[in-house]
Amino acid sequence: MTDTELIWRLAGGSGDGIDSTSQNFAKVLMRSGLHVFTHRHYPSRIRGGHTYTEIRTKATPVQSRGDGYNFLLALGDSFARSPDEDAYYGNEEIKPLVENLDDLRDGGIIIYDEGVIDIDDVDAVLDTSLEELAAEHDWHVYPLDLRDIATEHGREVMRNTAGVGATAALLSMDLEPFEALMSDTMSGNALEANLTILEAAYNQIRDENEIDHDVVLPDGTHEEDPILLSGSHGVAYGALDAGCRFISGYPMTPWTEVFTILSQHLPEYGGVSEQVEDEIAAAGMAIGASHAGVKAMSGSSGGGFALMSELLGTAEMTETPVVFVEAMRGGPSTGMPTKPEQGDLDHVLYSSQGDSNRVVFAPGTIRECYEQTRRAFELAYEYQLPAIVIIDQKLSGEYRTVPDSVFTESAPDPDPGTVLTEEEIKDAAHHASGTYLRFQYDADDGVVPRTLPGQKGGRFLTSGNEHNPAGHISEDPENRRRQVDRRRTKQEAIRETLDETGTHQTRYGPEDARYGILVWGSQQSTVFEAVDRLNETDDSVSALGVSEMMPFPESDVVEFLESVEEAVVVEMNSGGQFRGLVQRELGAYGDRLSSLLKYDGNPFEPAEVVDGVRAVITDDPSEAPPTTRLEPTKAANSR
């Protein structure tokens, strides 16, 4: 295992520089020709409270996490809030060390920030000392004072740089990489320090130690040029490619990432964006700007999605295109802000007033954060409706190598949909008193052309009211029936554009596989990768990542169970919502399909799914990992 992966965690408090520390190493791997995948766990806190990210790196592209790690990092928390092992949240100080043991695999490495991290502390905390420990795990443990190398060359903060060059020297791993990153990001005193101090943790720790443990760093190179991306990176390209050139929004975990992104790059296209006082004038500020003839999009996070609730139903009344982003954090309320969680779909298809007449998209990957964006700009304003994609805090967060050929689609897209040109206008039907009629009855797929403030012979009306064919307000109930049946009708007309494009839900695995596992969003790619274990011991497993909540691909989904015996639904959340939307939308196949769940603010780990799948097959529930919950079981489930 060693030869063939590293997974390298670095650990420390918030305000640590724990995430940008870990990006320019994942860029150094990347740019050696490896395959990167980060994982990032952090408290919600400014400063201070334990954090981590992983970075797993092999030849090969990476699907997940992976199970465990091979190398710690531990910076130590310099920010913690009490250092004293009777408060209420313990010694903060060591917990970058003492909280990230149960994971390390055997054979692996710790370095430790002996500046920060008093190894007394340590030992009184764990129920045997640490050196008792890696004696029994084989761990190889290097104990250095990065906080005095930090501040002899420069400073207190620069840890991480002195932590950066000392799992170098344990790699064997030339500084010239990291060197060049550096020049690249820095100048003048501060990238004079930061050399100088990764030079001398560097051969601090080969001069003062006999390196002699198995974790390398594996070769590579990449058939294709690679970068480095996130889930938000997909989502916010998606939209400038899609031709967004508007954006409102209010700051909130996770969906800040996106929001800040195309902040950063609309203004370079010509381009608004607007952080406003609340997510209802964000979502308010969307429409007014897709009602003006502007691509837009606004977004949030649980419960500022909930306050956008009004205003979709608005876009769905009056029939204006927008997109929407839902990206999922713990729930309810607050919950759990910097943790992930899938706990939020049946909230995003089914929140506001009335029936719900929209599309919703749950991307699994990061490329298909990117098109499915697209294909959510295209829909919405194709067919005068909002679109949702819905992330979570993992897909959102983490980031992966990707080929660049993923963002050499035509682009931007100018076109406006389903919009008359004032050509067209002077032909369309017009009420008496000369206002068009926006909301006819009769339109093919349910779809009436709109027109844009400012074309002549356009003027229409519209309003959150029902309303008859010139958009005045109308409780009739014939006009009510009819204009409810054309809006309706998208769903269909929207379904049969999806399927003529071929499926957009990603099988993975044999045809034939006896058993199968459904998965949506963030988790698809873990799934694959416990799949390929899974028929390594001839468990014949196959998956089927869906993507598309609605409207639902009930072929595809039919296709996909009729050709296994029974299936695992695997998603985050404690009440089983896609297993639910699954058995509603197809209202059969129920005795075939059991539930594997984790809410514990962590996202799967492929050895759980592997566990929790075998225990299905062999109908022994007690084999699920502890950190999920199977259910029902099978014995419950009577066939």
Contents of the next structure:
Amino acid sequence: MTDTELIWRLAGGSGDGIDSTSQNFAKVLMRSGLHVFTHRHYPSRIRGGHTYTEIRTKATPVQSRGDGYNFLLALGDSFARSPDEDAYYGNEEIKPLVENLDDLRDGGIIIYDEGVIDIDDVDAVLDTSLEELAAEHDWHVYPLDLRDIATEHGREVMRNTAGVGATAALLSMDLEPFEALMSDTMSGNALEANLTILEAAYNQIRDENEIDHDVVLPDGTHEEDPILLSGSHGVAYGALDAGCRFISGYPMTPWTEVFTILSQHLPEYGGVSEQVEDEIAAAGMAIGASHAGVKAMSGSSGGGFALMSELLGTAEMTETPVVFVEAMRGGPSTGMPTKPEQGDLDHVLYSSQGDSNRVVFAPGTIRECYEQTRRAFELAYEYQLPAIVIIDQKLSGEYRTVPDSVFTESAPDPDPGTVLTEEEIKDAAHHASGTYLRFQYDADDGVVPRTLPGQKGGRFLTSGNEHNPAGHISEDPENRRRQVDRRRTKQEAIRETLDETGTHQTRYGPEDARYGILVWGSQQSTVFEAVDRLNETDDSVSALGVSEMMPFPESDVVEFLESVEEAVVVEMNSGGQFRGLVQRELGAYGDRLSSLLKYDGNPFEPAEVVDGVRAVITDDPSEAPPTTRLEPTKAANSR
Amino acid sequence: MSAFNAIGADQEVDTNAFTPGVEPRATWCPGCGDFAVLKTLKQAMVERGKNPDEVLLVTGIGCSGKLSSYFESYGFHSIHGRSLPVARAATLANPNLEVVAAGGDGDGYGIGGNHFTHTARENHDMTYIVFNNEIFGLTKGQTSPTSPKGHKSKTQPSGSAKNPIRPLEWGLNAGATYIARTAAVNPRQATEILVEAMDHDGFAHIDFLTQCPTWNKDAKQYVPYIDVQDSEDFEFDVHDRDEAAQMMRETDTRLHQGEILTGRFFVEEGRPSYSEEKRQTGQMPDEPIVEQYFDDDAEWKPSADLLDRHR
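Could you present the same protein in the form predicted in complex with the partner chain, rather than the form predicted alone shown above?
After this comes the whole thing, all chains and molecules, with the earlier chain placed first.
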């Protein structure tokens, strides 16, 4: 076991097949025994525009995208060309090469498509030459006419296959696993052409170059059977296994991924998917389906979730179980559609009128996406309130290797929660008119069992207005107080349930660490990697990944904060929203917290966390990385 | 065994079965047209042989939204303009339910207009009653989407510069397969139409003219109506889209000249309801989705079945 790693960056234009090519390459790596983590960077554009995907691979599980990278395959942006004339628009076609040089590590490899990228244009933009830069950084540059190879044996669009063949040659990989994977997904002429192109590029690199570089592919084997999937798959499969059989939504990046996966599979699972006119309808339909007895989910991203907020309150007031997903992207407003941010926490916790009475989870890994979506359904249906799963563009779109045992042991759960049978309805309390007392005051845990429309003797009225035990609108002060108190009781009961069944906070690092990091959601594993690096240099740091936002896991966080002298809250927003939540819940600990914030559209890299935390430890804010903002303790707490 | 014995239960019911212990007089003004909707809806349910346990009534907000308080059934008093999404999902979850949605002209044609368009387009098997009194009543008399041009109110003191919505043509263009207008002043016709609408296998849109005695004293709803089916002056084929459209145009114009024509304006038979369409194209199971939660023999496939594509 070594800490050797390959970080392969595939750069091109949107539409050049970056996503599919990188996924296939990642799968080949996984099948050869390695762990894989992918990171996507793309513009809000359909064709053209610089985009890249990174695949970081190691013999051990990969926690983050890492810092920089050591292998660039620059396809060039073929969509920067006018389809009508052979002219180029400006120099966009070279961006996938020139815009990626800053992060390439010394000693790294570059392959670029000299059929698309004109080296003179590159040198002109660089102000120096690529050759000089390469000499300075010990880069190994391999120009190859991928376009020519692709058109000779197939079609131009297969340039990416040629690039993969060249990559394999430079990493001394066998072509067999690539060929096997292609046979899984293609057939006929397309398969034939791709296989020929793969081999041609492989041979051309081998024949024409003397290969001498230090970038090697690590060696590894999996202890458990691995699968490669994204956080969106985790959420979608968690919903399926929780018995969700209804989804309604409106497309919005990045929520669309969860919506798409479930839309593809729900019919074969006995469910239904609805794409509707707007997010308001989507939320209303999930509520309607749930009211009628089906486990239902809806979701959106920031702006779409804003539209859902009035129905979020309706679900709370009518005590209708429902699960919403909020896949965050940069905000406010339409913000940055394809870039991650953790800026919607306050929105998710407090949106809609009145006091919040909901469950909010923020999973940090693909496994947690799966487990907490299931748990969100369990709690929503047991306690009859909305549960929200917050993810973000990073977590929803990143593909990672996980053991397949994350899923296989879990059977779907048909339990519809607290619903009375018709037999039980007969013995239940009714109003004189025959209405079932759906909102009677006395109930354990605040939960009065539901009945479903169509059940004999169970009819009741529910209302978005405050209502009395029979469901009728009431402004009676005593009724109001008792109903609010009863509904509120659910929060305590849920907290107890979570504490009993094992909470979802993840502690990482030595128990006796001097400094702490609090982190939530998608930044969790990046921070854990940073913790390892900090401890290698005796900085004595431990982290707590918090994934339960409401009800707040007070005892877990208190225990952690008690164990350290001071703590840094790492999150991807500019306002320190999670730190705000911690301070609101645990006021006394506020003066031990500072914030390390990043909000430029890119997630934290581990080195940024390392440097940022060191800046806190050494009390020298100027040491914090320029891509981040360190909010010192005193200034922040004087408000 | 079904978990929903009430559905299809053969049980003698009368209008009293649909009367809860809550008095509409609590919120509806004396002389309000809403009383007629309530009364005719109860009567129609009896004529349809329904019992209260198999009916889901979803309402919006406003005076009309309180209908669910005065009508005994499963009820969901939702929020302004949002009754339709809640109701139509219920038809997908459990197609055996008798689903009725109701709201006012502000609720249904204003804030909920987008949902109206798309619910009609999808042709969900349900009945939608819009209480149309051309005014915002519960918020004390503001101009509504159906108020005539020039209508003066506290929020439009110089008179509305907007043309009123034409609900019937809207419903037709959106794709509703049963469209009728009736009036509180004619409970006999209203009951007949409600029965037909509920019998209809698809989205039935009823523009129910009601009067607001408090805020819209000038409302034309007090004037006598003419039944387009009974009058020889208005011969048209209710199944012909073009003739129906022409009739609706004329009717909506006359409404604002003070003449009320009521009756069936369009009936499309034979088009499958949305649930049926989805079942036929394999997008929805044959059995009601809700039933599988209560069926011991239901097959619950794990998501692990999908993992091979990720290996």
